[in-house]
Amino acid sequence: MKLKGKRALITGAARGIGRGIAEVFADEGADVAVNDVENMSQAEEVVQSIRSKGMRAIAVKGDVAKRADVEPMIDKVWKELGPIDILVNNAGIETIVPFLELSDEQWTRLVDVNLRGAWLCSQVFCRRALAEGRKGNIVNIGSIQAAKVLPGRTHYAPAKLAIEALTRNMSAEVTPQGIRVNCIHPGLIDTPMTAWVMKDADVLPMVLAQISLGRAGEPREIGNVAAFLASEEASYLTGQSIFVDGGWQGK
């Protein structure tokens, strides 16, 4: 149980990769705060699953792109679960829009959630942890699209590549004070967000042909890597971005 006694906040954890991370963290001994902005019934399902494992869990609603949501969300976790040891910035949205058709509103909302959200949650967490003299870990969730070009993602891909730079720069500033920061770039993971790929008889074989392992990943496979990065087993690892993609990025 590599996270025994730790408390984690995982954003966007009602389903998909976030849920996989939450369940692995609970298996590894962590108490978990499950954040989402709208799927609160699903967030409560994750909470009940974690509690059935004997760990503590709460659901916390909040839009990661809004400071007015993030500050009370982190305060709620601090009060109800205890000081946060691990923050996983997983919340994200994806839309597929051709470059020439992309609107200001589509660009702004996606970048606000996918990039600003990670920065904002991290800043609020770090300010409080460091003020109390606490150490901690941040795991950012990027995307294979930080390295692979896919059509219709001229807003999504830059935001995910920027997560890599955010990881390095945050690490340079807060690791000397005791907070390690790392990033995971998932490949094709079988989640509600990728359901359209998994069900498309034309697209799926084309994508799988580019993946060395020849299959999609499971959310818990991202969770396993996140648990490693947040544990003392990764005590000399910070500022890094790791592709967990079955070998897709290397092809």
Ligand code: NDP
Given for the second form:
Amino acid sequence: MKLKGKRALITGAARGIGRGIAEVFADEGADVAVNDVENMSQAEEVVQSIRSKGMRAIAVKGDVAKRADVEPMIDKVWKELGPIDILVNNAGIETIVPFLELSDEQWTRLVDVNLRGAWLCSQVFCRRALAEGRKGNIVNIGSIQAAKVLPGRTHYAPAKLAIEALTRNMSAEVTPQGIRVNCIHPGLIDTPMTAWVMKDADVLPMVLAQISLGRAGEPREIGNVAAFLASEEASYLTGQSIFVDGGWQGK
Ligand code: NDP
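Could you switch over to the form predicted together with the named molecule, since the one displayed so far is the form predicted alone?
Full assembly next; the chain just shown is listed first.
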């Protein structure tokens, strides 16, 4: 029970890695707010699953890229679940478009969700927590693509590498006031985002050959590391980015 008595908001948690983090956090004793943008029936399923473990949970709809959504969303969690102790910036989108074909709109939407969303949710959370004299914890979800080149990711990869700089810079500003900030760079994790890789008989073996553990990760394996980072066990860890990738980055 690493997170007993804590309250967490996890963005993009209706499925995939966000759901895995939500499930592990509940198993570790946290109450959880499950954010998503469209997929609210799946978010409600995650809420029911967490309640069945005996923890409190609510679903909160909102686009992490829009201040007009994020401010009321964080307010709602504060009112209905209580003050947030842990924010996990997990919501993200991936599109694959060759550099020469990428449009302004594709660049802007992806960077808005994947980078600005993490900055925005963190700012709204930190302002509120610090105004109330509370401590806190942020875990950002980056990507293996902060370190590896894959085709068609001239928007996705820079946004994910920037999450590392965001983590360091936010940590420098808010850790002195009691909010630790760290980042996980997942490798290939089996989720709806990567379903096409997992099903592709040509691509999958090529990717797995680059991973020392020789397999994709499960969402809960990211959840376990997020729970550690958000817990007192990581009390001297801040501003760091950790690759949780089965050994892909180092190979
Ligand atoms: P999924 O696509 O399976 O799930 C992402 C979730 O985020 C969806 O429920 C989606 O909701 C939600 N979401 C998307 N945009 C927004 C938004 N603007 N506001 C709120 N929620 C939103 O992805 P994964 O679980 O695989 O990925 C989670 C994170 O991990 C992402 O940041 C991704 O970039 C990162 N990552 C994933 C890897 C992998 O191998 N799976 C590897 C490295 C990094 P909806 O369906 O309603 O749009």
